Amino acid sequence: MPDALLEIRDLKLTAATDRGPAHILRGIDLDVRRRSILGIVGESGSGKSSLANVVIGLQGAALRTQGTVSLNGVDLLALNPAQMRNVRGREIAMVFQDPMTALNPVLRVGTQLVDVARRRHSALGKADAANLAAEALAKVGLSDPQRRLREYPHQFSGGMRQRAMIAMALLAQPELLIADEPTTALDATIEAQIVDLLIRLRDEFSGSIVFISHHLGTVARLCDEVAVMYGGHLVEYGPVRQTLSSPLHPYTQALVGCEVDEAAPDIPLKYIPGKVPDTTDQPQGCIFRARCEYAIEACATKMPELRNFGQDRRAACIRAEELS
């Protein structure tokens, strides 16, 4: 993709276990365009958070990576730990899914935000950094930001902590912001507020965002493109509205069908029978075949390649033309 900020090619992530190698990511090819928001969706165990951790370099030393993850043409997987630390918090920042554990409990919120601001701007004085931190808290909707800077994380509610984490990420002025299910630990009201905040901030943020979520409605509101993951594979990619309104892959169709809608109360909720394959499994053929109502004998031969279907759309299904 000519305007890609992040280019991921044939990314594999494996771990050694007592049951054999665990295949967490099984060859991901994905681009993130500049100044765009990419949503990544899929069931738990699909590999969404693992992909985010590899991009930011937090996958752990016990896991083995193959392939390339290039940011502005620089392969992040080829960097040593010191070089990656210079990228993390400057060029890439992350909002984690559990705001209750993301902040250091023994340091004031202001101390943590000021450290990020001064790391990003080395010539910045402490007072100026504190002013920037207060402005960031105000931007994410926290009242009386000067007082909030003096408080500790335990004095913040879950929604306030997540707002502080978003403010911290924005202080880094990254080219790539990763939001890994940032509303998972919050109640429905606060979740809606955080999503509205991200929508408002998207026009003020000059970089790209990767937004990981289980909620297709949220992805449809916030994102430009969507990538659908299943069992460590990327099975569909495309513009968010076209992809969610007319999915090409049976798994994407099933996810859309499981969304809670305004159906009559006596109609049972839809679900996808079966479960996501274990990472130690090496199923023959299509990774989704065991749960797919459209599977045929040919689906047992090999995992389909991610094919182009025009309008920047791709899907990994041999029957996509018939089912679309």
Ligand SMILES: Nc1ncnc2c1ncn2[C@@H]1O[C@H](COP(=O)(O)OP(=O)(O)OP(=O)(O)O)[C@@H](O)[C@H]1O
Contents of the next structure:
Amino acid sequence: MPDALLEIRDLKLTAATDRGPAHILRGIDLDVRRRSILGIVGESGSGKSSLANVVIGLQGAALRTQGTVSLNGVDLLALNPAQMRNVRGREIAMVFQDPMTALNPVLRVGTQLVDVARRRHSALGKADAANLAAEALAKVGLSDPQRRLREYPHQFSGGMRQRAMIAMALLAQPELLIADEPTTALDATIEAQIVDLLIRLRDEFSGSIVFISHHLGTVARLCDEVAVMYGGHLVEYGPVRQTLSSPLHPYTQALVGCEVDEAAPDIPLKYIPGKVPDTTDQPQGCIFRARCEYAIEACATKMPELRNFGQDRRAACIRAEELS
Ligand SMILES: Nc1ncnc2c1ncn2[C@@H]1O[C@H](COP(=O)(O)OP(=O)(O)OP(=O)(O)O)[C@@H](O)[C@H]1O
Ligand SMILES: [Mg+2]
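Alternative state: the form predicted together with the named molecule, after the form predicted on its own:
Okay, now the whole complex, with that chain kicking things off.
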């Protein structure tokens, strides 16, 4: 992809377990475009957080990576820990599901925001940095930002902490912001507010955003592209609207079919029968075959490659033409 900021090629992530090797990522090829928002969806255990952790260099020492993860042409997997720390916080930042893990509980919110602003603009004086921090808190919708700056993270509610994290990202202006289920721990109203905030602020970010979520509706509202993961594979990728309204992969179709129709609460919840493959399984053929209602004999031979379907769409299914 010519305008890619991040290029992931044949990325494999393996862990040694007492049941043999766990294949957490089984060969991912994925690009993140400049200035665009990519949503990553897929059932629990499909490898979304693991992928994010590899990109940010926090995958854990016991795990083995293969392949390349290039940011502006530099392979992050080849960097040493000190070089990777430099990339983190400068070029890549992350918003976690629980912002308490990223905010330091013993430092005032203001101290942490000022620190980020001064790391970004080294010539900035303390007072100017404090003004920028207050401005960022106001932008994310916190009232009385001067008072908030003097408070500690535990004095913030969950939604306010998530806003503080977004303010931090605005100050850091990373080239790549990864948000791993940033709204899952919040109630539905606050979640909607945070998503609205991200939509409003997206032009304030000069970089790209990777947004991991279970909610296809949220991804459809916020993102430009969507990547669908299953069992450590990328099974579909494409512009968000086309992909979710006319999926090419049976798994995407099944996920879309499970979305809750809030207008029809009496209809029983739908789910995809069967369960996601275990990381220690090495299934023959397509990874989704055992749960796929379109599976035929040919699906048992090998995992299908991601194929191009025009308009930047890609899917890993030998029957995709029949589905579309
Ligand atoms: N260090 C590890 N050692 C062994 N297995 C691991 C390790 N880290 C993750 N896994 C396994 O890899 C798989 C993918 O986990 P991951 O957390 O990436 O999924 P996810 O898509 O983010 O799920 P969720 O939607 O629940 O957050 C899971 O089966 C998990 O148990
Ligand atoms: Mg996760």
